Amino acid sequence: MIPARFRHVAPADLGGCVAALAEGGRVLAGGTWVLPEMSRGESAPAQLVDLRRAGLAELTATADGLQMGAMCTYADLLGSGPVAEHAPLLRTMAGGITGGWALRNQATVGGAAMAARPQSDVPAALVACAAVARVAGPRGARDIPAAELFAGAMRPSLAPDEVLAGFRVPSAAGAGSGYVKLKRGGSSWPIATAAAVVRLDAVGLCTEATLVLGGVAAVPVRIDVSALLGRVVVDDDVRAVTAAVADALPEPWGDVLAPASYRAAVAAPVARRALSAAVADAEEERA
């Protein structure tokens, strides 16, 4: 149950929700973090701005990519082939998600990002496609690197009076990609989360290399690993770019599934198994 009074709207469009947030409240998305602090009394809102009647859950192939609506689930993930096609490292993710298919069916992709909790598996995810976020508000429309929706831990970069629209996700259709996180237990929150994606050509040679974790810090980092580009990637590669991964972590992240000095520790361990499976993914796409 929940506690305090609030007013409750579901505008049809999202110039209708910009509207109504301007009158001060939060956005509802799936409802997953937003209803259950509400009913502990660690958020009391006036008003809630329901996105489900505003037409944000497209999920559509673009001549480049994916367009992905703020209030697409993960079982919408999971059942699309566009999102098969052009960004598997999406599907992994959202196959693997603590709370099983109810929170799969319920649970959006906007939602989570705009939750920006470290140890959820959406952040560094979104990060590693180079997906762009679009964000409406009384100023205007803008588009945000996904990398720059994430100010702090539970803190986006959104102004108040902003709602996060969608995303636009660039195609990596022929790409290999590789996800894995460490948790403590099937219902655990993710300690630590590495997203990879690896491009080929057609004689073996790295053009692309892409490896970010989640977890270890307050905010996905993106980890360099440019010294793979050009070359025949072999086990010594992935090991030699992720030897130092702790080094590059801002202040590693502590809460109450782990302290910041463990997740330091896996931080390099489960990036290299990620950045290992996206190679062995890009070598089975271009065989």
Given for the second form:
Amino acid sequence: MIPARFRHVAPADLGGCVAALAEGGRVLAGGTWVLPEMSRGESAPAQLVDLRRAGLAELTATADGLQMGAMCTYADLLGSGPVAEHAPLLRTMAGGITGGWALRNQATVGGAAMAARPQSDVPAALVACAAVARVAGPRGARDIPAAELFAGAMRPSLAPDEVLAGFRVPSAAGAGSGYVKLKRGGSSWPIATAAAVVRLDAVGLCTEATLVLGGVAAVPVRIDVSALLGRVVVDDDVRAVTAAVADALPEPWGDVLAPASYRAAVAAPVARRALSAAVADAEEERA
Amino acid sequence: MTGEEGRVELRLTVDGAERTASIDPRSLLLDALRDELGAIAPKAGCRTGDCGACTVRVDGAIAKSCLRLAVADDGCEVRTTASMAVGGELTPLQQAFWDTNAFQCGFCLSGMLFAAEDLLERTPSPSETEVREAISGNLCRCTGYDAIVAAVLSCAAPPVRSSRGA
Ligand SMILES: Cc1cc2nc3c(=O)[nH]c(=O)nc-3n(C[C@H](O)[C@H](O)[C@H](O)COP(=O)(O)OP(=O)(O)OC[C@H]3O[C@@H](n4cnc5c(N)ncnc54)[C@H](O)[C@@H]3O)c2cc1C
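And the form predicted in complex with its partner chain, for comparison with the form predicted on its own?
What follows is the whole complex; the chain from before opens it.
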């Protein structure tokens, strides 16, 4: 039983959710994060605006990628053909979420993004995919690139009266991807993650390279790997562009899972493994 | 629908029976099932989604009932492990758990049985790795898991051989 009283509303469309949220309160998506917080008395919103009936779970291929509603669950990602084709990185990420299928059936991508926890898989993966968030609020709708969606630890850049409607994800078909996470044990939270996307042209020259680290700072950290562009990427190149990633961390994140010094120390090897995996995957895509 | 002391009416189909209960709207699905509807197969363990003891099926999908608000599930179809055995006849999966000593205290059974049933529906001949992956997110403090894995594997359908096979 949740200790504090609150009102539960489940509007039938996005406009209704925005109107309801204008009265205050908190959005309820899958509830896997917000309900335990409320049960523990750490959060006591006067109202829960439930998105479940608002039709925000579409997951479809578009002309240039994917349209992914905020209410898509990890299970939706894992079961989707368009995700496998256009955003294999998101599929790999979803396959590593702990808590079992019961959790994957319920926890949403939008909820994980809006929880904006540093020790989480979703934020850095969205940034690496160059996803663009669609946000609705009383002042209208706006787009926010995933790289600008995270203002700080546990702080999305949305206003409290705005609702995340979903994401557009540009297609990564034909590109290679790599996702690596370091965690303490089978069921623990990520300490450090790295998400990489690499595209090679017909002769094997690198035309696109992205590397984003999660878990190691308050918000996802994009690493400059532009030195790979125009080259046939070999191991030494990967080593060279990832050697100094710790220096790119503004302030390494520290918490009960691992102190900041540990995260700074593991950032480079985790980054290197993800980038190597993306290069190998891109070579396979080309073959 | 708000009644006495701000209680609300909840309508659920629980294990095949249509039920209504007057509940406190702050109830989690787990609380409503156990305390208001007498459906006590799901257990209250961690209440944070980590242990899986409260697992049920909601409209067919396995779910941790401690992570759900009961009023948000108004009108849904809920199944607990109590509906697995029909007429006192255990399902092959339940029988395998029994035969393999795959449980002692039984607290984890809702999570383990539903996770295993869900796996076998999707993947009738799972590997050991797939079984371990599927039951992750469910904590057992009695068995050390090996007996559970053995029970699930004993229910795997024989691998389908291609008719053109060797
Ligand atoms: C057992 C367990 C294991 C987990 N394992 C992992 C793991 O391995 N890796 C990992 O990264 N995470 C993991 N998580 C965290 C999980 O990913 C998040 O709890 C989940 O994705 C949050 O989504 P939700 O739909 O449940 O959000 P909710 O709990 O409903 O909401 C989360 C927050 O976001 C806000 N919100 C939600 N949707 C919107 C929206 N559309 N617009 C505006 N605000 C919104 C809510 O108000 C709330 O503040 C785990 C959680 C559990 C319980």
